[in-house]
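One chain is shown next in structure tokens, namely the form predicted on its own.
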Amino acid sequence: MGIAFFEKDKIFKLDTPSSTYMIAIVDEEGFLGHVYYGKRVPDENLSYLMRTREAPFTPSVNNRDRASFLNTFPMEYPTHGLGDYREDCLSVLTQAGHSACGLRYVSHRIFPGKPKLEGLPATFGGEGDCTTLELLAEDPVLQLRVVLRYTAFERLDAVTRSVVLTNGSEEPLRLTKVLSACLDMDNRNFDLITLHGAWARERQIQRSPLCRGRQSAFSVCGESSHQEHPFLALAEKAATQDSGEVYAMNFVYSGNFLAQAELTQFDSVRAVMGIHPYDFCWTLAPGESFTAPEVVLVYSDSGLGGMTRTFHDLYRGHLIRGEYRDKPRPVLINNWEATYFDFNTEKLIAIARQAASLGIEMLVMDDGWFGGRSSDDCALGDWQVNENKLPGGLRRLADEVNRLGMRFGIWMEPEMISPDSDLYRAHPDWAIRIPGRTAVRSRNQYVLDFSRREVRNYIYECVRAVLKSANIDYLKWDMNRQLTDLGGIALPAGRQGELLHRYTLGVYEMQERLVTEFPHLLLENCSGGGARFDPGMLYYSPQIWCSDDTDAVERLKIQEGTALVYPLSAMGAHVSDCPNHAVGRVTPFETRGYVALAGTFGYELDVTKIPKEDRDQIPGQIALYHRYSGLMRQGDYYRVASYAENHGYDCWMVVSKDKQEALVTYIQVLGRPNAHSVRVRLNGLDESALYRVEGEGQEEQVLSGAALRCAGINVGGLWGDFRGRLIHLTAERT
């Protein structure tokens, strides 16, 4: 495994322990060609695969049909306006209004290890964990150098990509496209699955056959958006969850973004993901350098299945940080659909103390406790506590919780300003805005510009002495609206384009200036709920609320589209009331808990006020999570069924590292008129080991995990719709 070069052949091998991606210098000119990616193979020259011994030839075979080869050459990192025709990913403006840009071979190194990106989220990694290929590349005429990064995991099947690119000439250079990844491959026969939703239905499943011409998933909200997801894949159509190949790109960003796939006239497929290029015009003064977002790349031999529990396993050892990262997080109550805006220190210490009393460990507080906020019209950027509301403050409040066992988290949202507000009617230009148009309001809100250090360096210490007021554990940092008229009145008319990234790059480093100086602050980020659930944010924050729709039934979906890419440890899932306040659905409190303990698990209602017998269940269900709380972090994933497919029941496993133990979930949302059990069959067992199957009106039974593989289980006996189960297995000792 690792990196090699193969220096009669100009081949670079990137292996991982299942899979090759190998790229080549060709041509005296060095054209840098992607050769292959997919199940690992021996050092062998597959330069063939690239078919420049057919026609169109390369250049210094046969120079008049140079654009037939740029046109069909399975690029490395395909460059703008030399006869390349698909999807390009680098397009550059010149002082003289020229936007061309070609790219050749200059150099590379290989070491071991993974560097940091500079002032971006990336994965990670020692030199016993991967191992680092740069391959530096020239536009000659531009003088534009381009590093192409990649990073092979040890024992992940996981490459990452991104790019680094600097100015070496004397002028400026514009940048009006950088992507991170392109992926030159045959179709063969793929289906494209994407991630799309709307608030409160993030993150659905969409499978379709890969069409000709160009599919994409992309965001210009300035934010990953609840819309599309930074995620796509390609799979044989045959795949399922168990079986075929799969090849996934997921961008590490929370910014615009692109993810294409184009089917083109030869039956090619060019996958690319980076930066959205509207609105984007970076300019790159002579010895500046640009560094673009990590995208990573993930290959399944094994199904759908083998792809997340790539993806799962890479987030949780090479992305996720923080001591919270490896233990497990407190079971919270949140009173944001208890309270709204209507609360006070008594009511808040009545519902802690009626917690406390059923074992939850934490309570948030959420919107409303600052300036003259009554409502969501007002006061956003007036960060001091409304003592009017919460005599005494934030610290009193904090040690009344303590003093009741449990801690305290707190609510804030940081890159917001409401126009009714101190702080705008003090800088008004603070706002993102365009001067001489009326400002759009969302959520009766705007935006503050965090490209603007003294804007980023005021909220800081705003959140900084929230943090410092008191005992506080756990901040909930909420972004509730997405960006527009993009104008920032630091930036000069030229670099009006940079902002949106600009904007992106201030949040990350407020929120790493957050976690440095807070190391034991369990921060969860949220966006209008699953807005910016994206692997940019997981570096910072260890969980994500994963959508503002706390129904269990409308959450199997959420849910399985977002546990297909990130680990259910990311995923904020709670409790919440009935009818729920997003549909109105009333479900069994049991199931809700069983939907929510596939996540970070807490509760979002007013304990004072539920029905008794509802109530009584809470220390049962929060016994329930701390018993697989470990195996729900760390175990690996399996989808069993999907009620978005079915219509019927939804049901997923998570399996022990040692395959010592397993939980499955099983969810029947529909119940039917004579009609026989569901038959299960469960995955990621040893199948020469025996399991004792047990589960609350379950069949207790033993059973081999081959026979639980091949033949299943049948679960039945849910009488009624939105029923649940849980149903334990262990390996039996021998």
Given for the second form:
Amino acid sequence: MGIAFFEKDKIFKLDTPSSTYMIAIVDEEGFLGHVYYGKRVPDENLSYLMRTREAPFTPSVNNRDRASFLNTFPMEYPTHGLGDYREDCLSVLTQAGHSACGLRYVSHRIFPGKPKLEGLPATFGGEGDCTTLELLAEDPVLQLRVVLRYTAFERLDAVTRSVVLTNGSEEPLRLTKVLSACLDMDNRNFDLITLHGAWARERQIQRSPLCRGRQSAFSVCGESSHQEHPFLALAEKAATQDSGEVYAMNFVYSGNFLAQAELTQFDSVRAVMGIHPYDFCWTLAPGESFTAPEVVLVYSDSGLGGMTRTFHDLYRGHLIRGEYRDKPRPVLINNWEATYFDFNTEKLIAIARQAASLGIEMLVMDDGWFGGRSSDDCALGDWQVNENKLPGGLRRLADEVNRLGMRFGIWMEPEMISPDSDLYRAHPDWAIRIPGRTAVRSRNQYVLDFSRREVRNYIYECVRAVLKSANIDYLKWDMNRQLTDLGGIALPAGRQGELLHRYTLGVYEMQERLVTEFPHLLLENCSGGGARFDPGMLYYSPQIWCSDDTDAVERLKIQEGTALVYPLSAMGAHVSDCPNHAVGRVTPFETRGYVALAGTFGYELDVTKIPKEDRDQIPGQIALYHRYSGLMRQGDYYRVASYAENHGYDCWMVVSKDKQEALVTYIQVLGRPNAHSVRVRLNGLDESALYRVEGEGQEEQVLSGAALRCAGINVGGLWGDFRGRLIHLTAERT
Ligand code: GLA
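Same protein, the form predicted together with alpha-D-galactopyranose (GLA) this time rather than the form predicted on its own?
Complete assembly follows, chain above in first position.
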């Protein structure tokens, strides 16, 4: 495994346990050609795959200085303006106004481990975990040096890519497009899988045939967004959860992105990913460097399930940091859906007292505790406690909550400023806006210009003061609007196109400071629900609020899409009250609990007001959470059936790494008359072991892993809509 360079053929071979990625330096031109990515092969040279001698037109010869060659050749990092008319990754504007760019190999370096990406979130790995290849290429005309960085993981089928550009010339260069990765392949009747949605409907899976032309998912609103997701997968038409080849790309970034697949005239596919060029232009002064964020490539020859488990393991082991990565998270109760803005110490203590008696471990006070905030139209930026609501301040409240045996957490939205706030009255120029133009409000608020150090420093001190003012164990960092009116007052005219990326870097810098100074804080990111649920944010917070939609049925689809890429331990999921505030649906309390168990688990309701029969279930639900949280956090996730596909029922399971234990969750969405039980085939078990199968309402059986896999079990006897069942499997000692 690892990375090898074969001098004679000028081939780089990157091996992971089941995949090979191959790059060639092409003859005297020094092109970096993409040779192969797929199932692992022993061969050292497959460069015939690049078709360097095939004529693009008939009759013709294939001269490599021709556009016809460059427009078909599989490039590792295609550039703009020299004949490759497929989507390119790099476009550079010179002082003279020209935008062409061409790269030639110069040198390379191979070394164990993985360097950090300056100022950016990225996966990490020690010397025994991975090997890195740095390919230095250059445009001799522009004197632009480009380092293409690849890391191959030893125990996971993941290869990561990023790019560092350095201006070696005497004049400024303007980067108008810098994507992070490109993957050129022949089409194999691929389907394209992307995640789409809306507020309260995030990350719904879309699978469609790859068509001619360009199909993309993208965001241009300053965050990874509710609507689209920085992920794409190319799956063979026949690929299922368990079989078939899948190639996936995921962007470790939280701002604008482009994720695109293009089917070309010669049936090749070019997939690219990176910062969206829209509203992007970065001036690189002589000697300066620019780092493009990381793209994670995952290859699976065991279907979508294999891809999912590689992402889960990679992110749990090599992206998420901090002590909560491996620790059970406290069962919390959040007052947002319980009270919205209408609360005070008394109300919160009443909720906490009742919650503590049921075994809930932490109270989280959501929006509305600061400044004059009693609705969403004011006070963001005024991070001083509202003593009318909370006399004695945060300390008194936190102390009282602590006395009840619970921990205390708090909500903040540090990136925002309300026009009606003391902060705005003092610093109207801190909001992102274009001078002379009335800025567009969204949720009645503006966005603070986090590209500016003085703004970040001020807000950081506010967050710090809040966290130091009381015993606060948890922070929900929210971000409730998309960006408009892109004017950065601290940036000169020629650098306005840097604002969005500088803003995102500013958010990262703030969160890095926070997790460094408060290593014991449990940080949960959030963005109007799940608009910034991406690997970039996961680098800072081990969990992210998945969606403002807490309805158990809607959550099936949202959580299925989210878990396609992200570990269950990262998915913020709570039991809320009914009728559900997003859809008005009434579901059994028990089912809401089963669905939330697949995430971080907590409550979001007024526990003093819910029906007694629901409240009485809480201690049992918390016991279930404690019993299974290790399994859910660390185990292997298998999607058994999808309600989004079959419109009837949902089923997933988590198997412990040693295959000794598994938990199956089955949700019947709508009851059917005159129905037989449903047969589900289980997965991920040791086929030679015997398992005891148990669950309330489920016939207790001892069956072989092979029978469970090949034949399955019957799940039936569920009466009514929205009913669920947990089925627990334990390997029998032999
Ligand atoms: C966002 C979050 C919610 C809640 C509100 C508070 O919408 O997603 O959970 O915190 O903000 O304003």
